[in-house]
Amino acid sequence: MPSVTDLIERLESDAAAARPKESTPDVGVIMGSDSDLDTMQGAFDALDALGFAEQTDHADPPEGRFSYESYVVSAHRTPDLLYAYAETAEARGLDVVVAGAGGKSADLPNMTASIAFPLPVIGVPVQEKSVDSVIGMPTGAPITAVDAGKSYNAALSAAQILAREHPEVRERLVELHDERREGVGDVSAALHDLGVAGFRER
């Protein structure tokens, strides 16, 4: 297994490599611990639904034009990895980072936003008690944040940022929105037409 030092060296090597933008991940998804994975799964679900592919090797990009990467980066246990990740994010091709952290001292999103500035960072408080920590940035050190556990929305926001430059992402966002809208219509019609008892039994 790669050590933290190995991971840092990998990030720095990826940042130094001259690769076309089309072959680098567009969205970075990071979390403070693998225990946050269940909460952050929503971000992966949203990106997958939008047609993004997961990129696990910087030198071997997936076939799709848009992709994302994932890492566990602890602000408290591996601050050197956090610095390396945030400092190299833009050079490695990322356009936006979604960062999730839990606990009362959920510093990962904030620190990432500070170090990676001006790259946009969207913070995800993994728990309710993490909200104040994630949104509590001083004036001049911006971060965008979603409500506790709403990593799906964070990924949609990341895609919205990309959509300003890439019409393909905008089209996918609109299609996904329309699908969800029609889904509500289908449920509404079924509830009305079948009645409450029939709807529950279907």
Ligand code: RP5
The other form holds:
Amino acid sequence: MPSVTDLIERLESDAAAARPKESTPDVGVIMGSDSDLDTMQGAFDALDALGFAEQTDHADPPEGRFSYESYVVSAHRTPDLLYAYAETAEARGLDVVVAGAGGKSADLPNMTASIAFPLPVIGVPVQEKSVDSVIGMPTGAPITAVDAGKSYNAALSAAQILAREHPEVRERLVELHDERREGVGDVSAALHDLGVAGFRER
Ligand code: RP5
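After the form predicted on its own, can we look at the form predicted together with ligand RP5?
Now the complete complex, all chains and molecules, led by this one.
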């Protein structure tokens, strides 16, 4: 397996390759630990639902125009990897980063936002106790953030940013929104028409 130093070199070399935007990931999803993966799964679910593919090799894009990548980047255990990820993000073709971290000192999202500026970063506090440290940025150093655990919404927000430039992403967002609306109609009618007991048994 590659070492942290190898990963840093990989990021720098991908940035230097200056590949066309169509072949690089559009959304970067990073998290402070693989123990965050279950919470961050919502981001992947949303991106999958929107038709994004996962890109696992920067030099070998998947089918389809839109893709995302994922890495574990620990602000405290690998600050050099954090710096390299954030500093190369724009040159590697990313348009937006979703960054999740837990604990009381959840520094990955806000440090990524500081270093990657002006690239937008959407922070996901992995736990309730992480909220203050994710949203607490000083004036002039912005981050957008969602509520604790709401990684699905973070990915939707990332797609909203992309949708300003890409009508296909906008269209898919509207479709997904409509599907969610119809889902409420389905359960509402089922609850009423089957009754509570019947609804629970269906
Ligand atoms: C944070 O510390 C991570 O984002 C994670 O939520 C938390 C605990 O990490 P592990 O000790 O499980 O690796 O940096």
